[in-house]
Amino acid sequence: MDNVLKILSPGPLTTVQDAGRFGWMASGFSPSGAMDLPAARTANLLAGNPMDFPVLEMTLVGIQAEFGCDAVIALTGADMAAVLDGEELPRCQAVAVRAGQVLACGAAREGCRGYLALAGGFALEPEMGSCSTNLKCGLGGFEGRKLRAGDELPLREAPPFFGGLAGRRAPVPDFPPPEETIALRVLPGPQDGAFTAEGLRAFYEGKYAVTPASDRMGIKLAGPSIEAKDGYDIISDGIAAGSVQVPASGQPIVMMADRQTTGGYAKIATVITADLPKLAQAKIGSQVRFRAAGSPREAQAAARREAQKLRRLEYRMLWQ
């Protein structure tokens, strides 16, 4: 058998992603990267990899794949009802697999995006500093595209100690029930002054549903219309992860991993980094609401808390 992962069924959208491609936005290249970065990093830590190694990001329905060699794998993020040769696989746990075994993931029972890491990682060369797939540019990942049936992803040789990785565990994410509204903390601006008092009230007091038009570029929402004072267009300026654009429809769009680098719609607020994974895991129809984070300091503190969780997990992995 070969050191490959053979894709038997790719699901609707499975791509290779890492922490993202940075330093190229001035040239028009979006960062891409995992939509739920903490989940991707957790998978790598469980598999004994550096936390920003490439992983597979699966959307709504996971892959079916055959292992060409012995390996240790970890699945995190959405619960995709994964089985190995028909036996249920746990999430957030390192599991040993043998050459010839078949991993089969189904539709997400909880969450939207699942992540698969393998000990040693994928033998893919970074482009412009990253292995993340940029679908619009056909860049990075595996041939710059989503996976197809029949693809064979090359694997790096697993570390000598990889057999001892099996059994490592991390906390399983606690996804909210479908009927619960997801609260997203935001910082106002930079163009919140472009909206009327009624528009701002609608944004902060209304509930919005995730629409089927959402993708890795942006989560498009439907709910109370957000009224602008003198139109929604601005001179194009930079787009950050979490920027909430409001086009002429009055319906907000939260910009995500594959966002454009600049945009010409007014941005009413920015979802804080710590809350973006909640939105990345929200299914179509999920309800969200926005609330003011208070200050940039609160947003920074939330980001530090998330980073500390990963550092503690990384330290714990050394002793498991």
Given for the second form:
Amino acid sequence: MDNVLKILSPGPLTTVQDAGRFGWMASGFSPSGAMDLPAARTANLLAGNPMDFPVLEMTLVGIQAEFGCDAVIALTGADMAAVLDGEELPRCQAVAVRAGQVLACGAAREGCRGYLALAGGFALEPEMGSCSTNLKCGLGGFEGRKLRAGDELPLREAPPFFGGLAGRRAPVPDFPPPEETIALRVLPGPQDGAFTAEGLRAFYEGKYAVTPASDRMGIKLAGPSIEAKDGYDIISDGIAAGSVQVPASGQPIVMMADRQTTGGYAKIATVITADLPKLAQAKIGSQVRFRAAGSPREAQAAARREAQKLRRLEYRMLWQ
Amino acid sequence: MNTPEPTILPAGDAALVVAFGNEISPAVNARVRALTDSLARRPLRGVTECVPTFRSVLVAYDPCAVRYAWLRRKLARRLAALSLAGEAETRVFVIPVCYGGAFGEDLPAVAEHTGFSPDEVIRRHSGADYLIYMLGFLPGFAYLGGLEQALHTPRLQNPRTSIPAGSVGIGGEQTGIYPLASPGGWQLIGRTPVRPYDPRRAEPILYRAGDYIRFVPVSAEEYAELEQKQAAGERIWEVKARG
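Since the structure above is the form predicted alone, I would like to see how the form predicted together with its partner chain looks, so please show that one next.
To see the whole picture, the full complex is given below, headed by that same chain.
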């Protein structure tokens, strides 16, 4: 076989994603990109790639795939019980694999989305500036769609001496146990004024469960109804990542990577950048609650701390 | 011009909204566009997206590169110096539409609701220039202003699960083109062979906010010819200067 990753079993939703397709929201294109971006970036760093290279995002159940060539891989994000030729693989560690070996991931034991990076990356051409798959438009990634059994993903040639990457490690993420409520920090607005005092109290004091209707567009939650003053509709405007929109059902939806670019529902608050990965990894049935993040300044300090963790990891990789 | 002061509000820690009022009007939308044009000409550090809508602009940025307070200050200064005079030449996209028949199944229903004959609905619908207020919902989906009140028709009770790309419809006070096959509840009155979104084109999205759209009726035979021309790589729409 050639330089390919042959998909034997794709799992329910495996797509190629990078950091996202930017600059096209004004034309109506969702940014797409990895839902848990720090996990995707960690996988790339372990595999010796630039942080924002395309990786595979696997949802709930991972892939089974055969390597057409020797490679170094890294698995991050959800714990998908990965084995290589029957032997359990460590998480968040670069591992050398030989041509003909088979990677078999299972159902996520912890978390919801797993990421696979390969040293050298996938040989895919960016479309409109990104390799992220936009499922609605059939754009980017591998043929613009989710992976199917039999697909052969072309790989770029790995860097020389890539075998030396094996063994590099990053901290394994600490997912909360299923019974624990996930706290999400939010900044109010932009349309918090559209809601009654009771509505705001319900939002900040209630617990909300992640429902099965959740996907890459939005995490749909169920819990105490959020009351609007007079109607949930606004004149359609732009939707930021993490926007919590509340339609007439009174049930909040947190808008994620594949969100519509604009929408006509009032947005009560916005989940801060540092906490979006927690939501991306929340399983169906998980409980979340919202709490005020303070000021944009504090929220941005949290975002910078997360970015620094990755930068420190990148630096450490030079010496491992 | 007596317009309210724009407000700047955070939309999380990686975006903010500049709102120019709370109404849909060409005057408010012109200010939205003026800011968008200004940011396109002279970008601000850290800004990753700029999404113009009816009455506001969503500005997304890298929260690790710039701080909210800094960006807010920069934008306030930009807003104070904003001029409406510098608008680029207005373009009108002339889009051929085959009205009625299999392409516009709901034309009879729209005719009945409005009290016009189907021909009169076509004459009126194709007799106006529609301002593109914003793009959103789907890639290349244009929110158009200017549908005359006499043509307003409620959406379908039961939305269709799939509407072919290029369908032209009326939904309440709005009219527009479906750029992709998608579910939808608008009354379909025709179809255009023009693809507002074509990933293989140098400009994947045909038009932008601030342009106008004019529909011209074509027969089913002309529609088929245009489709062939397009397949051969020919341009089947016209762009004219407005005024």
